[in-house]
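Here's a solo chain for you in structure tokens, the form predicted on its own.
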Amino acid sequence: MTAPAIEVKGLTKRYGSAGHGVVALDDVSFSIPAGTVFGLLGPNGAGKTTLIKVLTGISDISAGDATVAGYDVRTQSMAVRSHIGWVAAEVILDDDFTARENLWLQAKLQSLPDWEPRADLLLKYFALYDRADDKVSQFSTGMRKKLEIALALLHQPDVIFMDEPTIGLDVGTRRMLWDIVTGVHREFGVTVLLTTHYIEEADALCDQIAIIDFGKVVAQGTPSELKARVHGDVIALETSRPIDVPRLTAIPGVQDVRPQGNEWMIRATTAEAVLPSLLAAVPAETVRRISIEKPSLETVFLELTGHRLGQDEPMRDIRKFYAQMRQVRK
């Protein structure tokens, strides 16, 4: 049996002293098979970037164990770094250098001998060979992202970490990058750990997904396995005044009713069967909006965490979290 590309057991990251600090990662465990794309899905501030920093040896571990490419993150951090690539959300290219010069600099930083043939292969693969001697400042966003991934692949890593690689990109560039991630994974045989807060991105790219919220992994599995956890549909109902919850829960087929900001989230066996009785139970003049969601990763996340990705309330909690961290570090 092939060893996992990444294995994490009971990983905890705490800022500050035990009992008084802030827990950014709380007893996280998962295993990533070699040669797969693994997605870490969660809102901003959930702990995704912290986890990558821990796994790449940038940040220390408070408790638990982790191995990357077969090397212990605690005791063999330099070996880990020599077997991984990293594509960050922020641009790491030198705009005053050409594409080839950026690859040259990367080779020098990693002490790579005979790097030119590999660089040429990557430039051709990413359709940048004809622009290899142009300054990066002249490149489009998509071309820059391609070059960043080429830099990450130059030393032939076993694992690539992609931390929110499509954040801030337009839809077309994001879709192009999805194709690149899929192609890189297959063409170069690398394992990809992708962090994202885009539901559709995780669904489209990942063989396995772990959903993380407030530092805890609340579920993991294939996209199909996660969707199968949601039995029924979700009806989102926005009204101009509070509704009679007991009356709604008494409707045959309604499994759960919970407030969600200005909406009411109603889980039902099938929306089509419940809607007539639901609309009859709510005064028509109070209904502002109604929508139906079939089982998806969005409904899985809502079911498991009680909120949506990007919802305002969790963002306020995240700001509070970072304020606490700043206090701890003083």
The other form holds:
Amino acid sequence: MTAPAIEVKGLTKRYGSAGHGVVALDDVSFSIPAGTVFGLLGPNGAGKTTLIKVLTGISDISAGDATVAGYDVRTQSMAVRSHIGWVAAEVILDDDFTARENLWLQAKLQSLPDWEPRADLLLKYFALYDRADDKVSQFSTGMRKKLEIALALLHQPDVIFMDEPTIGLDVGTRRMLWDIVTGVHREFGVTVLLTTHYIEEADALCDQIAIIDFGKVVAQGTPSELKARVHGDVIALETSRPIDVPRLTAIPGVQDVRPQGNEWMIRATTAEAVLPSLLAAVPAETVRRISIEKPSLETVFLELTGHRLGQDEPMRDIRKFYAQMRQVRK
Amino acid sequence: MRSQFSGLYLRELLRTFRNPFVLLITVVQPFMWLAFFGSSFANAPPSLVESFVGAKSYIAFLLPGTLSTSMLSVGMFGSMSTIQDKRFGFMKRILITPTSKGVIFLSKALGSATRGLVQFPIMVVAALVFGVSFQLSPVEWLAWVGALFCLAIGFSSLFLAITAPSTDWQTPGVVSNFITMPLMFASTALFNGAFFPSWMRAISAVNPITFSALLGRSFVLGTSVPWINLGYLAAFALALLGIGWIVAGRWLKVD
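Structure of the form predicted in complex with the partner chain, please, following the form predicted on its own?
Below is the entire complex, every chain and molecule, led by the chain shown above.
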């Protein structure tokens, strides 16, 4: 059995003094097999970027242990940094330099004497060879992202960290990045740890996923394993008045009813089977919105954390704001 | 370590010399100093100038002092470049490679000092235009450049050490304003120290700008050369390099 590419045991990162500070990572443990694409899925502020900072040696560890590419993050930080690549959420390049000069600088920082053949190979792989001597400030976002991945691959690392690699990109560029991540993993044989808050991204790219929320890993497994943890469908129901929870719970096939913001999350064995009884139990004029969700990573996240990933908090605030506005008008 | 240092040092230089605005200011500023400040005694009787500064030409007196004080500002630019790297994330890119914080500090300090020395030939040409003549031996030219280099290294290290934990654009400017005026005026860079009050003379006696200005002035005016000043400036540079190395290793952070 090969050694894991990344192993984390009881990792804790605390900002500020003990007792008064903020715990960004709380007793996190996981193991990433070499040669896999591992996703850390969680909302903004869950601790994903902090975990990357700690594993790359940018931040100190408050407690626990971590090894990357077989090296201890605490005591062999320089060795870790020689064996990892990093792709930032926001593209970080030297805009005063050309693509080739950016690769030259990366080679210098990684002490690579014979870097040019490898750089040419990467420039060709990412279709940047013809623009190698242009300043990167003239590059499109997609080209800049590709160059950043080329920088991360230049020294043939064992592990690449990709921190929200597709955040802020349009759909087309995001799809292109997905193809690149898959291709890079296949062609160059590196282990990829990527963080994301896009469920479809984690589902499409990752062999294994750890769901992280409030600094804790709440579940880990392959996308299929995680989806198998949710038994049944979720019916999201938004009403203008409180609902009769015991009546809904008594409907055959309904497993659970719980509030989530202005919505009710009704878990049912088969949504279509319970829907007629459900609609009969709720006054039609009070129903604002109803939707059915089949088992997905979204429903897994909801099941495990009790809240939705992504935009639910601001949306809830907007709904609250409009509700208050209506009250004022009355 | 050598590879990382040479990469980062060259980056500092390339970034500066590819910016036409920075180059223009680098060339124009020394001319302006000599033109505006140096011409303030243009119509004064020669006897007054000689009694005031101990030289027939105020520009010849001023040139070594101006060069010394301009080494103060190079430190500020070095620390601004560090803060820029932190704010735009490039420092993180550097730190996620096997590059020590000490090497980052060293490349910034030497990069600033080298950038500062670009002013030297421009300033000498400007002084020639304003009628100053130079009779220096090659060793004296070298010693003068060496003294200014030590001064620039010392001040760059000082600025980098003070601003190491900061990501605020304003910090280098505030620090510069705070230390530039006392160091410039409590030295013999611009005026003869003989007329200073005793407390300013005490500061001037240990101020490295004084040591550099007096050394350069002795070369330009052809008076007795205080070679010991070169040793003092080398010790100043080494001490601040050491302090900066330690401070950067401990406090240069992006988190």
